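Just the one chain here, laid out as structure tokens, in the form predicted alone.
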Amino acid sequence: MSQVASSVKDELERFLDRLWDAAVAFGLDPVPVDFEIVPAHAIYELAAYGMPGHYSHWIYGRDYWRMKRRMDSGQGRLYEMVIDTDPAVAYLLDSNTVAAQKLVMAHVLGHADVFKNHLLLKDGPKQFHHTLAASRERFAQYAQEYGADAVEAVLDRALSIQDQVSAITPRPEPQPRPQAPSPYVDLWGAEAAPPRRRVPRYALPTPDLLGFLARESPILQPWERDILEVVRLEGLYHAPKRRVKILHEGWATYCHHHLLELMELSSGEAIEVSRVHAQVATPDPLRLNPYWFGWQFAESLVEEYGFKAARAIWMEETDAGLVRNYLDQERMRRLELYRYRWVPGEVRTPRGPLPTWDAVYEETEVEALRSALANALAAGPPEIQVVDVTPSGVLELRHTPDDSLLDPEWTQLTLEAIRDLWGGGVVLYDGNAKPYRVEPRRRG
């Protein structure tokens, strides 16, 4: 720990002593942490950019700006980040009570054995903060080298597909070799040869749109697609993050709930301790709240399963899974789920009626809501998959039916981006609607 008072940091240490010997008495296995405590500006840039040694580019720097603004509003609070790294580090906020601080560090505690754990985050890339430290360099060099300008040209159409990524990359079965032309073609002729086809070496079709671009694109130079490289990597990293949201922070809130029962804390570290857990933890009346859905979900698990056999299915399942697999009638009652219809109405004022709209409950079967419900949470980003490369090449892109909606401008716009990466026509088929089509830049 850092940047911070030392009879303070002396008492988080010998905390956190007793605070792994009862996590690992009471059943987790975590990967280490190391904590460190910063301010709140350090906080609000490790959450924009998501990990430490991040190339740089302006949409992080948006969300910075973006995050501090909603933050120093008074509109949420950021108590921890916590990065999936071996050991894991979390860098903890230093307006924090010493209290909070014992709280967020049995929360740390609750992601790290879901890091450690968990079937699809166990055997993932813990040094990627090194990779991406390393990328950053380089991209630099680039800057130096090519310009500014091009480098952040580049990335910006690289981030507007970087959800399209997929780790499957099949390579097509080898085609036989083309037999040499007659030495005596000038006597006898020949027919006019075909329109030459460029065969990718990905099979297609293929959901790794941004691979198949750094890979197959003709006209990208090598420091362009170690760019679109970085970024698809990067963007595999957060994949199976994105399907354990609830999972994580469920798992999190639980354990910190029960460590801080078995530690020894004074009268007015247990009323902040509770606060805060209370601040965290409260069902929302119309919308998830991942803390408290998770929470109590678990919390009914260990109760039919025993801790043992809850923690199993925890670390194997994804907030989809979870819903669907054990959400039952006496779960959506003690999780309060219900369906709401939004009911336009109107209110009456010295000015005139006002328009309203009213949040209706709605008498829902389990099935129905567990349906909905599992489909909201498993939906994600579109699936774009590269079908084909035509002789004239034409990169043809399908939207697989995923029931899913594409905003036309944002398509629109995402297909030229991808154009400038492939240097020729590109058509997105989506479904029975009329295709997407953007045509080659003119030269000159």
The other form holds:
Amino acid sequence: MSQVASSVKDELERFLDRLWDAAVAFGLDPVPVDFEIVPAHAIYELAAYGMPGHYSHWIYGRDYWRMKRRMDSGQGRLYEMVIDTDPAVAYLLDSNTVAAQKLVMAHVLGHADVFKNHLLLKDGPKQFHHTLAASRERFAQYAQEYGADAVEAVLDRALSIQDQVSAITPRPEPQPRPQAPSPYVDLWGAEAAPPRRRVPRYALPTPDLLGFLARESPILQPWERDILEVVRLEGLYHAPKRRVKILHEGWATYCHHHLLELMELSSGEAIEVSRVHAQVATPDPLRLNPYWFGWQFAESLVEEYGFKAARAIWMEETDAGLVRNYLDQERMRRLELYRYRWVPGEVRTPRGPLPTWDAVYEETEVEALRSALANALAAGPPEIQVVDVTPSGVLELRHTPDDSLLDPEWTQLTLEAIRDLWGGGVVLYDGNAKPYRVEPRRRG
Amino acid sequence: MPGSVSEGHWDLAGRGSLDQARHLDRLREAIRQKLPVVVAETPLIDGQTQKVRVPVKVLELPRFRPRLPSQPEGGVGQGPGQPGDIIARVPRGGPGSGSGDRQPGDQPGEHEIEVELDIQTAIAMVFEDLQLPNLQDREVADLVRPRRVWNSRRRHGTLPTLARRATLKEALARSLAQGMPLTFMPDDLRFRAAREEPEPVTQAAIYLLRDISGSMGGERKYLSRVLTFWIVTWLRQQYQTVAVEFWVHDVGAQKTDETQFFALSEGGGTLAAPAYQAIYQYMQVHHPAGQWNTFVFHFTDGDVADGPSAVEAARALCGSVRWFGLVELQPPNYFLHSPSRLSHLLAELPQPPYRHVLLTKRGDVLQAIKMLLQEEATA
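Given the form predicted alone, state the structure of the form predicted together with the partner chain.
Entire complex below, previous chain first.
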């Protein structure tokens, strides 16, 4: 058994050497990749936590469990999982066929090319798994010292607002220095010197809600601040990745498609490769499949501008930007894009009419489709700004206006989490809606 | 410098299942809040059902998220087609499906998952939540049953029943009296023995009476089935011996078995009095009041044709039962204030033993059980 397995490993290692040369010759500049062949549950774990070295929390256990249940019952399959580090780490599912592993490796080199060269990703932290592993150690210590429940309570609340972070956090303008004391002060006595106030870290308003709480909350212990800082770093790490999903998967699909054409595969392998490719890159009638959409988009860009220029475009766009700047009538037709809307309908069954929602293909103008799609892709998590702290210690927040209002029930619960981190009352202004208020928790 | 390929090493090993265990703890908390759903499942009395599936909302951390649109929004899709084509169809939640007006497409965070619960666990959780007091036993002086109690000693017996401590005592006492070192003689041996002691018996007879007139189908049948399960389960926990008698009635009454009890359905009108009389006579023979704690539960939609005669029959019944419960299932609206409604007629019965529950929807089952099984204040 292990002999068979290690012969697979040797074959893949030889394949990787040839694949790398082919990729460089093709014009890619990927970061080196360490491939690890692991069993299915390890892939589920890594996918649920998102990173090796990650700290524990029940929410990741839940994701792991859901994924395991879904995959074990045959709905979908995770062929690989790749981590943006230097060198990148890619995990291959050990039950993949050898041909599928080869496809996945070529696919991963596409991801590695984006990791190293994309404008939004290339300067990101490349050793973040070490950061997380170190924090995992510290969190375990906190759990020993202060109790697992206390750590979980802080993590619950911090993870609730993990998306409300920002790396751009200007400091306030320095206050003018106080005037030099009057030379005659000894004659009529000095007025009481104003108390030294700590200089706040943030120029308000700031969108970095979690960071603000970590640094400015009056009630948190140092270890609680540490947990908040780690959760914030992780939020910052994930934020740019959300904006380049189609670019990532599209480029990886484009690369595996073309790289495997350059490699020598046996006819059996070629069939298996085509099968896996067809399974992954197939259009979806109700939503964009990033593999298929991104791949076809890349093909059309390369045809129009040539490989080099197309890759340069690819490496500095976001998903939304790509659609807004390059989706024209021609591409819309080629990609067979359309808008649809849901209309109430019904079907007749032997038991009587059954009400349904029908998705109806709509007459589609390219401008309308382009802006609808770009807006949908650009929509991130709601931005919540810290506006001010009132003299009585109430934290004032504002939902930066976009097209939508917040879900009231969830907002109230989230504000309660913020209240527990802040220690005082919280108020949130959301567009025209009446402000949400949370009173300080009564202690004791 | 392409990197490497390796096997069998990864971080996080086992962390997923550990954190999942913690997640399950939190799920159990969530299930406690879903007990009405647990209760409204349809287990059979005979305990064939071993698992209850409880739908629970996926546990989420609260977060800021946009309000869901009131109308499902469209989107962008890919593939061949013409304007006007219907490219997908999903069922729209209607009445009775329980899911409400669900939106198509996937709304993250709104998924329900089903958690499997052992039926015994579910029962324990429900009764813990109901906090029903244990029933006081009715004084049944003349009913005793011998029970073997191992609290006696004798001189002969088999070796496994040797009472070592008693034997040692005997041997010590005898040796001391004789002024000899400790020795064991055959006469010193003592054996444990069982003795029969009278013990008062707690036994209960449950009479389940179901109205099988035409109006008692569908949801009413379902509700009666669920209630039956919980009533019988509760009383089984309270008494050593529980006899369950199934009766159905329309204009006449008839004793049946469990399957028939739920399956039977007739057309036509309903009379309550003949059924009460039949049960009363049967009870005098099989479960006389001096020896049995008797419970009668009557499931009906309340629409009966007989007037005062039903009250008379019920009054006779009340004389010899512990409880007489009237369960009205979804009486028709037009009927709610009719003076001929059974609960109006029976309202004059003494309470206890009479008790009355009105059940209109599944969500209220838990409350109904509580009212039905509450120990009367005067007991």
